[in-house]
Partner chain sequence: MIGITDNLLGSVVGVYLARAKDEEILKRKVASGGAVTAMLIYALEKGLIDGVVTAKRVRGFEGQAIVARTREEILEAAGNKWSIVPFAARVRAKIEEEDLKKVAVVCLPCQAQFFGQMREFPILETDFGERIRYIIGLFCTGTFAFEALLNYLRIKYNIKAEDIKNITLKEGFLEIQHDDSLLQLPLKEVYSYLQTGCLVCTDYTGMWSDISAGFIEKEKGWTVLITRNIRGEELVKGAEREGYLEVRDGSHVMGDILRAAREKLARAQKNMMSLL
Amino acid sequence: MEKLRVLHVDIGGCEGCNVSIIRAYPKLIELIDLDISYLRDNGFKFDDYDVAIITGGVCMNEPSKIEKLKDIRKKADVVIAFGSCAAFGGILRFCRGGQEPRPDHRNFQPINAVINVDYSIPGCPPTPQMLQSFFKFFMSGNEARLRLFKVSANIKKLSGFDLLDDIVLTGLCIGCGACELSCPTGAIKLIDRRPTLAQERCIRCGTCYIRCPRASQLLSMGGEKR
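Coordinates of the preceding sequence alone, form predicted on its own:
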């Protein structure tokens, strides 16, 4: 089987997603030819790619980042927003600018605010196993297992607040605890088998919503959140 030509580009973030990709690579090396900046000196390895993985949110105050995203969209058949900053804005939404040496470094958006995205894999960061599973399903054409990632590609915001509104307060919660286990900041705690949210700790990564079996089912069945 011919390897997929896969490009990874980071446009800003904490590097956690990048580490996750590098950790996933040993089990993908037989399937994909990964062009990642950490493994080369400069430039792109190929003129075009089967898949581009983008990490980090896009700073709308940086025209060069916006043009870079548009260029990647032209080079790649499929674009994946990997990690919550790329998918939903995540913790970068809290940036207010003013810090040196980048006083204008504010107003971050998910990359689907600038370009069309085919799949989003949220998480802060997503686990290496999620990327490995994605490529397994992608290369086998298993659209049913990719549907949640495809639906997520059109969402611009998702957080613990949405989980409370859509699932907990509507009585759909089954008290499984997936949201509590998946929250990277400990913002969600189960009390009497119902999630409660410490608002000041929610970083709007949306991981709880995607991992919730009821919420992910709603999205996969056709529910839309813009």
The other form holds:
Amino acid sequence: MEKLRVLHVDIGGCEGCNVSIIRAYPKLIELIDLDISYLRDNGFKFDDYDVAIITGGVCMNEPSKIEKLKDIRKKADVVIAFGSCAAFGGILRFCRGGQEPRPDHRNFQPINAVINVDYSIPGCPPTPQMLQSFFKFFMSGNEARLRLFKVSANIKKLSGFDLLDDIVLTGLCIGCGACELSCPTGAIKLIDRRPTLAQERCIRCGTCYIRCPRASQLLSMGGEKR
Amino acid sequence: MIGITDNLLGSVVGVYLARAKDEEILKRKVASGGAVTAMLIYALEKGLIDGVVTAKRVRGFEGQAIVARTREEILEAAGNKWSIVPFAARVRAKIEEEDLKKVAVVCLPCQAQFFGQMREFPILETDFGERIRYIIGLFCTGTFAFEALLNYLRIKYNIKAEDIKNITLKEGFLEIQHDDSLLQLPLKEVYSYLQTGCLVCTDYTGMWSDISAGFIEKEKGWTVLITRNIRGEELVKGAEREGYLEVRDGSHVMGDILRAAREKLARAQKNMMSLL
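Since the one above is the form predicted on its own, can you give the form predicted in complex with its partner chain too?
In what comes next, the whole complex appears, and the chain from above leads the way.
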């Protein structure tokens, strides 16, 4: 079988997602031909791609990044927002400027604020196995398994705050504890069988929402949340 | 035999009616065939897993996540819980504490969804999906918001939580055994005490499981097993081959399961319209 041409581009983040992709590559090498900036000098390896994986959030004050994203969209048949920053804004939402090193602008958005995204995969960062699983189901055409990531592609923000609003405060929480287990920063704790959120610890990665059986079920049934 | 389908029930490889061959299991499990217990004991004794994470009823309605590593511990955990156990975080703690490498998880459809997603799409480095060998999902019509239900039982029937010995579902009734008496509550009466989250759940059988298990009224004494992948299929066949399980074709009960699944879906859609 011909290998998929896969482009990876990072448009601004902590590099955690990039490391994850590189760690995933050895097990994907038979399936995909990965064009990643760490393996070449400049420009792109091919003119067009089957899949583009984009990591990092887009700085809306940086026209060159916005143009770059639009250019990638034209080159690739399928665009994946990989990692919480690219998918939902993530911790970049809290950028206030002036830090060393950069970013030094205030307004960071998920990439679907600029271009159409086909799949959003949250995680801060997602594990290498996540990407391996994704390609396994993508290449076998198992859309049922990828549905959650497909509907996530239309969501512009997702966090512990949304989980509280949509699931806990509406009474839909069943008290299973999946959110508590999934929070990478320990912001969610179950008290009296219901989640509570330590707001200052929430990095808006969206993992809790995607992992909540009820929230993810509502999303994949076609519930829209933009 | 039904082919692999993707429908209201999710992916289906095989549908069976099964029951434990062990008399002791059958004695303890009168409502269904004890097939899940038998399969777990088989997996444990043959070294396919080194522990079972499940919920055990500790008092009244309350359940607690436990790890069963022996036949006796599995037998003790068997039985209905009727309340959701905050399972996920406890499962990780249990797996790490006891250093389990291959576990079977017995859970409800919502929990099966979470564990299944975690196994197939690990988002976090701390995910432990690769340690979950089997996910066994139980048919589920919902769990009770048990504080509210217990309150109702106390006010209306003067039944205290700690006096409840057993709860069983019998054709439209919830039978509550407390001290020496038996209370038959029509389901309609307690319906509003189901958790709101369960009222919008669309998954009756647990589509993310390797094996879904439950029972239907017309096949009393048998457990319905739906295998969803090769892993599940091998567990059922292995348990049958090694003499732990008596298995027969269950294609004829598909209609009943589909009907129950459709009812749950319809309930979810109706409730979702009013809740969201």
